[in-house]
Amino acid sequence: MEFDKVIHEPVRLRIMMILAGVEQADFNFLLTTLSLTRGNLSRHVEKLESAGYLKVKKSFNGKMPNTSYQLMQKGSKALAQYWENLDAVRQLGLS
């Protein structure tokens, strides 16, 4: 069994876990929740987006730009598979 290298990176796993629990989250929420720099968060989000795991939505709140993220079905499935693989490894350790 092999772990998804895109999700296995700790920051990206945390992003996926947050998005799995909400309908969507904006950039500033993720930035403060994860205590990352803007550049660091942007880079991790780009990796997840290029894998098709999340959708980026750009809009405006008045004149202020707003970027939000939503977990896609492919991302939900990949995260579920990641947990299944992790559980399988845990079971091997318990045997």
The other form holds:
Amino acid sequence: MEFDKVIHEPVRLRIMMILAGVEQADFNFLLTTLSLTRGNLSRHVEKLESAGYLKVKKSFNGKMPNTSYQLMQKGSKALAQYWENLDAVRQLGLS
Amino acid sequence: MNREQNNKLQDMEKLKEIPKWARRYTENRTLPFLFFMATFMFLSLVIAVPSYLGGKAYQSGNMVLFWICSFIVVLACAATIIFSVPKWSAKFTERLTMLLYGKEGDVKLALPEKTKKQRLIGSIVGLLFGACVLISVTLGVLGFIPIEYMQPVSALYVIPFFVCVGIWQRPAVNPAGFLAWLWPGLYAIHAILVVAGVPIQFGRPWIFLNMLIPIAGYGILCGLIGHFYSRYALKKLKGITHLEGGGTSCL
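Now that you have shown the form predicted on its own, what about the form predicted together with its partner chain?
Zooming out: every chain and molecule, the one shown earlier first.
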């Protein structure tokens, strides 16, 4: 059984899980919630975006640029599959 | 599987709670709601005080004061209607949310696109609510509804209105969450207690507080509970998402 390497990384898994609970979250919310550096968070969301798991929305709040992220259907499926695989491994470990 | 691996798997299990706490945090960012309550509180005062004075003026035959009070009440009712229609207040709420919670970042729940029919229903509900306020206040001013029963009478349209608003805002407002129904619930209990004759009413000249406290008082109470719950949810969320070792460890 293989884990999705894109999601398996702890920061990316947490980003995906936050976005699974809401419609969209912006860069600042992820930054403050996960207590990451800007560069670190940028790298992780770029990987998720290039995997097609996230949709990036750029807009303006007044004059301030704002970047929001939304979980794509492909991302939701991949996340569900990831947890399915993890539960299967866990079951194997318990038995 | 050794103990260390088992512990890591259990930690992973906690991560399944992230969507729940992210959602609860988002649902309970209620400061803009508190602002709206303060606005409604002000509007209620602007409706209640001239209604009381207008009633007095009508009874004593002072028609100039009566018409001035009526004009103010109509203006306040119109403002209530504007604030009650979700379409008109949605953008303002969004801006206010960004202003109040900007430091924590922006996070939104899914608001499904309303069809034309649904938008029309929303507008009709808002207008009906405004009309009910206007009619009941007018009947109160003219003495058809005893002032002590204004709150129980208003409960007949306030509670259905808030139930409609709760349903309208799904899934942004979780109808299964107790906070969505706390306010209409308290308002209904208050009305029942008044009808049952429990002495919870103010006498003259503070009679207008009999309406204001159930509407704004319970609303502000629920908003504050929601806001503090959002702090708790954010703390839980941060606790679960906290990464030891700067997020470099992996299962």
